[in-house]
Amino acid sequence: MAATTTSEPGSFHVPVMVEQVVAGLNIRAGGRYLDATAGGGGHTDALLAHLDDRGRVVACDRDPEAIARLEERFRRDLRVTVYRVNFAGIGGDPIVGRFAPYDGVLFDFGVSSRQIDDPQRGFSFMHDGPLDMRMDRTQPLTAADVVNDYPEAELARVLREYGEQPRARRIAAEIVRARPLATTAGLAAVIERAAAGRERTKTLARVFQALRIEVNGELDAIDRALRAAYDLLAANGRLVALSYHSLEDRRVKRFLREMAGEEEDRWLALPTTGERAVRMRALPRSAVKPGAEEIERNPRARSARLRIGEKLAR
């Protein structure tokens, strides 16, 4: 689950763009919905508010700590099934598949505020903590492994591809010279030495983003999850995806264009062979952005982009 704010009651999280998500899913009172990145349960709670006793939400997350909170939050609601699974693995999963087809599938990509604000998770350069960055802390690979063990060229590739970092080679070289590194503060100090004055905060954000994506395999997971979601949807079911940086949003946009039978890049107008199948339509074609009021209330929502696809009956 991605950026959220904390509400007062019970310290639950208020989901980003909740009204747009609910509208995008076009919720039926007795429908079935998959919240594939449930996190703190904010979006799940919003879906339940529009369902009657026949409705069902399967709330999934890869983080065992998030699962424990979800089980506590929804323990009295028989309409909710809480299940631990990486969203990349929803295709073919027996528990997720048991409730298919779904009238809607929701993805809220990225990292949650609870994870960001916990220094022990190591996601933020704003807090000193171990170089971890695992969304699922049972997996072996950590940010410390990437920072300390990757060859310099491979580390530069990660920073360039996943952080869109123009100084990737220079920063990678500085990191290699400073090894071993064990904490977020130690890594941040190295990055700041390699960054230009005005670009320090942006550079820090890009490097930490790149490491997080590498540790959690996020982009490949998105590609797998989107294709699985299509198979899990009922005819006329809705796919709603929230992204928080261009790499995520680009994956979703490319998928929806492909499913709509368009060229991957329509501006290039590349020649095609044969007729492309039209399996989904985007609603609307462009991404939906949060309003000014929500951004003021929750600055972490400012980068959010929401895209909606509807599976066409065949």
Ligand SMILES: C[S@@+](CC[C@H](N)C(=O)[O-])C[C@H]1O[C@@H](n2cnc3c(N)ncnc32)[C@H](O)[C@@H]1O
The other form holds:
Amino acid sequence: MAATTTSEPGSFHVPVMVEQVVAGLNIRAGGRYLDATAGGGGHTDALLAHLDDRGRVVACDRDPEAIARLEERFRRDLRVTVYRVNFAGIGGDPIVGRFAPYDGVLFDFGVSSRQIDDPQRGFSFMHDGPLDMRMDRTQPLTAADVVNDYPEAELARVLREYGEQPRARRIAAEIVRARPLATTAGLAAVIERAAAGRERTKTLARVFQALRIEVNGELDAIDRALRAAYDLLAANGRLVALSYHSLEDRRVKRFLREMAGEEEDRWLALPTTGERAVRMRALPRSAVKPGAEEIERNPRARSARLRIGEKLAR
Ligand SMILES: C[S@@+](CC[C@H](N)C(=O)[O-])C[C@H]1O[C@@H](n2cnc3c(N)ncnc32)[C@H](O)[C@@H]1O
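Show the form predicted together with the ligand, please, because up to now only the form predicted on its own has appeared in this conversation.
Everything in the complex follows now, all chains and molecules, and the chain you saw is the first one.
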């Protein structure tokens, strides 16, 4: 979840760790880059500043509102192709594939400030609004469906797995008792009752995170997208991923370890005998965090973790 500052009212989203992202992508002036989560276009803009006329950025998002904003922002820049796609499907997508191989692929996971701060999107327990939470409002499943229709055990599983919520069963039981729920404020009141005053904000944040991940199928999408990004990259191309919670970061970390041949490979179904292939190297090995000055300026950057992988020539 990232980034806007109170000092910039009306801004769509303040991009996180821009310098580190640009450095991580090791930009070539005439290179091709895929911004798979372009949001308000802040990172796209930073990439463009390092490209000459031969460079290209394919700026994608699954949210039609973000796409409208991106089209408006970059309509005069012939180097940019704005494209609505769920990054789960970039492997084999004809538009994304047309510009492959890429010199860099960027993922900035989670939701934008515009999405979080709009009460009508239903992402935040800080604002009252409908229980929606869809990044793409053309999809049918909403948070209201999960909250009101999932069996109690299934709801508890979502809260435990995606919210790492120790009181998942108790909260699920309270939610089921309070059905039907229509608003974020109504849900927040139930969660607060179930949490009985313990770690109020943390509990609310985790339950809302869990529902958001479920509604948008976020973790499966990340697994599929990382794998596809590898195929879309040129040799020596860079994968840069910004995560905002441990469930996201763990997936990127595990993917890079697998591609570095350090862990068993779940994606490529390689023969189990013989040496593990080394396809990428992590640069550096551990995640990079934002500096204190950035966190001061933009508190939503505080949980960001950046990982960089380089595809090795075969
Ligand atoms: C943190 S924001 C990105 C902000 C952007 N880097 C910027 O500078 O403004 C994350 C964006 O990713 C989009 N997103 C999340 N999951 C996605 C998916 N599976 N496919 C495509 N876009 C996705 C969200 O709609 C949101 O706009």
